[in-house]
Structures are given as C-alpha cells and as structure tokens.
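Shown next as structure tokens: one chain only, the form predicted on its own.
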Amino acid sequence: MTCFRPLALAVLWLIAVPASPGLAGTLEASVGPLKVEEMADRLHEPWGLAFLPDGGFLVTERGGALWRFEAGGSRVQVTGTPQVWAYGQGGLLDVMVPRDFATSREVFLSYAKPQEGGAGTALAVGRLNDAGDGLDDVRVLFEMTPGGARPQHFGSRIVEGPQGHLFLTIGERGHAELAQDLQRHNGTVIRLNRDGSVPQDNPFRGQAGAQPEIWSYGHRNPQGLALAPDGRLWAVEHGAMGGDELNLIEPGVNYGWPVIAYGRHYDGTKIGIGTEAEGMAQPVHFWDPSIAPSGLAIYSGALWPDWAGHAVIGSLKFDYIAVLDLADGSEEGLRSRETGRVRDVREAPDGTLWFLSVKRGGVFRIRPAGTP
C-alpha cells in the first residue's frame, strides 16, 4: 500500500482571467492565451461528457436524456436509456464510450437505479444503433447493494482500465459509516470485467464479509476519476466542510473515510479522530476550504507540455478549472464566464480540454487561442 503525505493546502490563485471585457472567452493562462468556444448548448444539468471516434460526442442530463451530436453541431436525443431515481444529486450520472466503439457500438452509463425504499448507484451498457438516435440491448452489469433513500453521494463516474475494465465510483450515499463496511459498497471505487462480472484478481474476491467488487474503500463521495497516461489512476473526491481530496486509487487501500478527513463537518464539530490513522492513506493533496471537485483529467502534455501529467479539475463551487501540479501542489485557476459550477471535464483526442457547465447549461472547448 502506498501512503502519502498531502503536499499542501490549496491555495485558489485563479490567475487565468478574462482578457478584457471585449474578450470574452479568452483566458490568460501560464501557457499562453487560450480560447473558451462553446460546443452545445441548451442543455440542463450535464453530467457526463465522451467522445466517439467520429468526432461526435455523447452528453447526459440528470433528468434521464442522453444527447448525441455530431461534428457539425446537429443532436439528437438517444432512446433506450435506463430508468432513472432523478432526485436529489441522483439521476442520470456518467457515460463512457469505450476504446473499440468503432466495433462494439457499446456505450456505458452510471446511474441512480430506482430500489425498495430508495435509490442506488448502477452500471448499465447498452448498444448505440447504426442510426446513432438509439440504445440496443441495454442490461444492467451492476447495482450497488441497497443504496437508500437519501438523495445524495451516488459517486458514479466511469473510467475504463488499461486492461479494459470497468472502474465505478460509488459514493457513501449519505450513510458515513459504511464506507468503512467492506459487507457494503457504500463509499468505494468498484472494479468489474466488460461483461459485469468480477476479476479473478480483485483484492477482495473470496474474502469472507466482503463485496467482491469492491477495488477501494473509505471514500465519502468521489465524482472524479481519470486514468492519467502511465496507466494510473485517480480520483477526486467532495469532503464535507472542507478536505476535498485527490488521491492515487490503489488496489484494497482504505482511504479513511469517515475515521479521518481534512475538514470539519457541516455544523462545524469534528470528523473522526482527526487526520491520520494506521492503515489508512493520506490523499496526495486536499482543499480547504471546499472546491466541491466533480471532473477530472490527468492532461498528456499534447498541446501544452508545461501541464503534462498535471491534474485538471472542475470546481461547482468556485465555478473555475483548476490545474494542479502533481509534483508540488501547486495549483492554477481557469475561471471565465462559461466555467459556471463545472460538471465535467475531459481531454480530448487532439489535446484539447472540454468541460461541461451546470450553469451555463453547455459544452466548451479550451484551446490555444490564435489556432483553428
């Protein structure tokens, strides 16, 4: 198990502003200049943002509906799309397109799945159809054990491993306790094969008391995850009054939630026993105060070498972007107009940096100004 000292509190030095007023959508960033372009708009409350080989990309809206446009900018509503508990935080959540879409025509989703008495996080596929307005043969690869009936940390976002499984996030569904109850998959990182059933290798298959999908655990409500690109993988998590945390997810690590937490909760008394326990890692960086941190992506370096590696991070509560140094825990901000409560955020096949924006109820694309 690796273990890690946070490398600093944050500090938001939002840097990255408006050019001027007659700029709007330009930032001024350590990289140079850059140019924020809206991609789609009209949307209300985008979640879940993914590229198809096309160049067309997939969008879903919590209320239930999974939108696909086209390089051109037209859309069209996709049908087939599970039944969904839109309450609270729930609805639908993620999607994922996988690496042989161009053969499989699979689509993954993650969402809030109507159960007895309340809701729970699950993972769907389905089959795009070949007039892309349609999902085949949707089934249910997984759903959480009873989540409840309260309407928040559903977690939900999907990544796809270097191997070609499925990573999920699952948050503790408002129920603290259980992320420390491995018998639950309240407050964990889950980790299947293709088809929904469990890898021989999952650090707890065959423990008994143990859910068998379970990859980590002791998270509170981690909504971001990315593979960065030497096959790493990391997620951000929302803490409660404070310590928000980024941490590096390794295979059976207990990351303390609710024993330890950089934060207080709401009503300002203290979390756990403090900030450090045995057998439980630190995360690699926390802010205090909250960011509210929901998409990740670990940047490649294609079209801004001086952020390779670095982590990009959508705030909902400062409404920026930030852009964190792994190395030293430095952080840069991103903040304009159209960086209103950030859902989502992705790297794009050409380098660019999409995200989604809640508020402004859209699709953006951060590239270097002055390039087509």
Contents of the next structure:
Number of protein chains: 2
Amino acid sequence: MTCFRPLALAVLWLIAVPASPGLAGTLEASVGPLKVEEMADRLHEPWGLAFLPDGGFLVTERGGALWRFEAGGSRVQVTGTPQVWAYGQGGLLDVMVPRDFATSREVFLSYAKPQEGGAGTALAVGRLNDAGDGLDDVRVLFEMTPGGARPQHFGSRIVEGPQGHLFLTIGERGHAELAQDLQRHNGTVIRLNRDGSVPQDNPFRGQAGAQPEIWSYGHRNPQGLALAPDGRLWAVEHGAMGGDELNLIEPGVNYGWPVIAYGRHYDGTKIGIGTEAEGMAQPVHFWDPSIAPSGLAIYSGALWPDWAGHAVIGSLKFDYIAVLDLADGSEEGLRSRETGRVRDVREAPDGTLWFLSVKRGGVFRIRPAGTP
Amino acid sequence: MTCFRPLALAVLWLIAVPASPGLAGTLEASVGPLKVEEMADRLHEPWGLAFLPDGGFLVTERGGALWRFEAGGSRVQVTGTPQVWAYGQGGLLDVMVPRDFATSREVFLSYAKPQEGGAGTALAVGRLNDAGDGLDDVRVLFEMTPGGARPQHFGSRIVEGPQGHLFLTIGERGHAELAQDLQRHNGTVIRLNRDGSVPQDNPFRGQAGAQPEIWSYGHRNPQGLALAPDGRLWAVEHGAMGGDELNLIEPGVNYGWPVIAYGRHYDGTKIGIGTEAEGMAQPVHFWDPSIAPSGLAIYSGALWPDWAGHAVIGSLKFDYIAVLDLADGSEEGLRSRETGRVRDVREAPDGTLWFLSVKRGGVFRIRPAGTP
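For the form predicted together with another copy of the chain instead of the form predicted on its own, what are the coordinates?
Full complex below, order starting with the chain above.
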C-alpha cells in the first residue's frame, strides 16, 4: 500500500458564499458550484445518519434520542431505542438502515451500553413499527465484553457488507495497549452475521485466546467506515497528534496502534517504535496536522463523475469536508458556514452528499447549484 | 412561617474517622457513633435511589442506566427504561417505588425527555418484570410542554402523596421568569393522579391560562422532595448564590422565584425586588452560603429518636449531609470521606439513612455503630 504524504499547500479551500441566510449557502468546488441546504435543525450532537427508502432519514443524537424525518420535513421521535450510557463520547451513536429495509423494517444502532462500572460499544437491532415512531423487538446483537469506565474512543460506525455481514468499528476506549490484544474487542473492526452470530470464515475464529468477532485490529478510534462500490471496506480513525489515518480494511490485518503510528503523543513524545513494522499495515493516507476525521463515504453517485471513488471525510477539528482522491492523495476541502464540526458524511441514494454538523446542530445536503 | 437565619458557627462538623478502608467509616454524631457502609459502588453520577420490599434497591445513573441491586449485593441492569436526553443536568433522574409495589410491580421514573430542539422534564411508569431485569408497559404519564434547549434545572424528584397522588418537582430550565408564569410548567411542583390524569381539586384546575397540573410555583430548581410522617410535603431547592431554600409545599402557593429571593446573582447583583412580597411565601429555612441541596428525607425512623421530624439534606457543594432541626433551625453536619457531592438522601424502611455520592460513585448506608 502507498502512503500519500499530504501536501498542505495543495488543499483547495472552497469557502461558501452565503446566499439566502438560514436556507442555503453556495460554494465553488472543482466539480462546479454547489449548494448547501439545511434539511433538519435543532439537533443536539447529531452522530449518525441513515436514509430510508421513502425519502426520509434517521438521525441519532449522542444524548440518547433517535429522530425520523419525513421527506416533507416533519420530525417524529422514534422510541424503544436501547438504554445508553451518555457520558463523554458515549451515548447513542450510529444508525444503519439495511438494503432490505422495505421488507425487514430493521434498523441497526450502535451505542455505549451500560455495564457494571462503565460501558461497552454495542450493536442492537429493532424493527421500525408501521407508524414509524417506535422500534419493536429490540435485540442486542453484540456487546464489547468487557468495556470500561473511560468515556472515550467508542468507535461505532456500522456498515452492511456486500454479502450482508455487519461490520462495526470499536475504539480502544482509552487503553491503547489493548488494541494489540486479540483477547479484547478494544481497537478493532468486527464482523458479524446479520443475526449477531460469528461467521465461519472470520480470520481469528477458532484461534485460542482471540475474540472470534474480530476482522481487523490495531485501531485507535475509527469513527468512519464505508463500503466502496467495488466492495472494499475503508475506515478513517482518529490517531494521536498528526496521525489520523485512512485505512483499507482487510481481514486479519493489524493496523499497528500503538506500536506504529505517524502521530506523536500530545506531549510531543514519540509513540511506539516508529512509523512502520513487519506485520503491521501502513495507512493509505494520514493527516498531519490531524483533522479529527468522523464519517466517511466513498463517492459513487452520478452527480459528480470527477469525484467517483474519492473518499469524502468529515473533519471535527477544522470544520470542513475533505474530498480525497485515492489515486494520488490530493485533497480538496469543502468549507461553508454549515460545516462546523462535521460528525458524519453520507452519500444519499440520489448521489447528493449529506452531512451532520455538531456546531450547527443540523443535517445538511450538498447538491449541484442550479438543479432544483 | 419563620425563617431561621443559619448560624454557620453553630454547625457541628462531625468528621468520620476511617475505620476499615474501603468498607466503612465511622463518625460521631449528636445521636452517638455512626457507621457509614458502602452498599454499591462503580456508579456514574447516581441520581435517584428507591427501596424495594425484598431488601433490594434501585438506583438511576444520570447517563441513562437503571440498576437493581439485590439484598445480597449482586446487580442487574433494568432495561426498557425510557429514552432520555443526557446533556448537562439532563438524563435519567429520579426513581420512585410506590407503596403497593408488591402487587402493582410499578416503578416511576423522572427524566429529561427528548423534544424537538431540547428536552422537557417527564414522568413515566413501567412494571418491573418477574426477573427484575426489565420494565414492561412503559407509559409516559406527564411531559413538560414545552421544555427547552437549556441543559439545566430539571428538578425531578418524585413523591407518592398520602392519598396516592404523584408529586413531581420541575426546575425553571434556566428561564427564571417562567417560574411566575402559570401557563408554563417551569419552576413548579405538580400533582397528578396515579394514572397521570389531573386531580379534580388541583388549585389551578379550571383557571384559564394556567396549567392544571401545577400544585405550587415560583421555584428555581427543586431537587429534593419528601413527605413527612404527618403528611406534609417539603422541598429543597437550589437558589441563586446564598439563597438555597427549604419550603413547606402547599397548594396554590407562589414561592417567589425570581421576584423575591434571599440569594444574589452570581455577579453579586440583587435579584428581583427583595426578600419578601405580599402573596409570596417565605422559606422555612435558607442557606447562605449556598450548600447546593439535593435529596431530602424527613426522619421518621426508630433508630435515632432525637432526629424525629428533622430534615436530612444532601449537599452537592460542601460534601456533607445536613440534619436540620425544623423546630429551631439548628443544623448538624455529617461529613465523612464517603459524603462527596451528595445527590440523594433517603430513609430506608429499617430507619437507616442512605445516600448517593457522585464523587465516590456509590450508595452508602448510615447506621448506628455497634449494631450488626
């Protein structure tokens, strides 16, 4: 794998020009003029976004609430969600609507599940009732065991794999060393069957002393996970200072944290043994300075063919959306007054790009300017 | 009503002498030597405590979890609790077990209920299942409408009245002026029938422009509510600087916030028009400096006859428990290494005093030293 050293000077900063305040901003991008529209407001720490086949969408708030927005704009609270542990970075986190939702009505949620003395990253599923205001038959499919008392690094993005497996990212919960311990779920991407059971072909299944759910390990805090149109799985993770990473996720691979890293500790000291080691994968891209990446989409829509296969990543730190060309590592930055602390980025079924802003407490859509 | 100006010098500070560390401390009180024992640990921001008839007890964590502890010490998570809005002071708050629990299995919970753009103080009820690990048939009995976006002053203590009514305290949610507005639930004590309906004899029922649930108003943030053995209802509330209050709660009464108050704003400026006004009740006691009172019990047990009818109050600010003689306003302070940020105080069926410590993350019991 190649590591593209990012060229800070090469980033194109595209600043939105306020058009009709409170409604939409516009920005000039390499693909032409874009419009940023507010699709939902008055949300507190929105964390995850998922589209429904009827044109509506679901949004989680970290503090515990799940909201359903109808295509027309009205909002409904969805009750029956699991009890969460809402401290620090913990709470209700990602939401995923599977491809068969129209028939299954299933909705998947990741969250910090209360445990004795703390919480563990967990994955639950429930069926959205006919009224669309409650989840029925909620079941816990997976629970990190044990979790821990620290309120950080829950990871928590959910992706439905090409064959219907469930992938979930789990952060190392503030215990870096556990990301190298296969007996623990800390710092891993896990893979489950749709019913929560462990697939026969998981890489560590049957290996003594290893958790069978683990698909990859050595992660710090992966808060972006996305499937590319070619079926490959990508993740972004928060690294130490100067070491945020984009990784191509492959089974059984060790991504090195905290033995190797491009970042430094926040006190400036070196991490582990350096930037590379035998048996540990290199990132495809890293960010120095760190951008605090959260949310990831690999663009596959028809609206912007020039961005096909590009990684679209939210930045919690620099208030922008990075569009990264995976072919050459060049990055284009989309920034408008709406892109404050971007928590999640998703491609909608119609090819528009949607994102959640923590600062604005809203859901926004980016579309070509000029289209209705 | 009399207002006892507290004499800071008269407070007896009773400091615990560590005995067997991690197990129990002892302290000398006016009623003799006391033992402080840890009944549960590893809790994050415990908020409410309620006893079950089998010797067990329930504890809420503000972040969203409800735990059941068995008499033998083991703990079980109780699922099925309502979705909460866990920001700032909001989250899962009080828990109340009614007198008919053995037959009804009902458990009442107060919490910050997510609403569009924020949350409102709410009261829900559910039935504890036979396994004691889940609530069934959870129903919302009351929801403050509208709530608000500010994450403070939810109030939220629940008391079962002498005739089975439900009393709930509601803070003014950071909007002081609304505590004088009978059209709003901010800054009130409300009274409901057991099923959530409004009692016929509520003081403002039928009054145009008034919320019928209101029992008393003009409160700031009442976080302690208790029934005395004589059937009278008492509340403690967080005032402004130097104005925490103990009030005898009577129907239709206006307790004056923010028109009259003994406290000052935190910038030192005067509040409202002074300390008294026609048509507004005086507190029975106020604390200057403020102690940040949370949790209240009116002692009625047989263990300490000298404390009969005394108000027992937790202090979040000075890390002690106040035992207040309502006859003369004198205060005795109970302080041990366990009394860090006391969030709730309850009298157990056997007359021991129990409390929750935020700093220690635990449940503690005070009993006479020397008893087994």
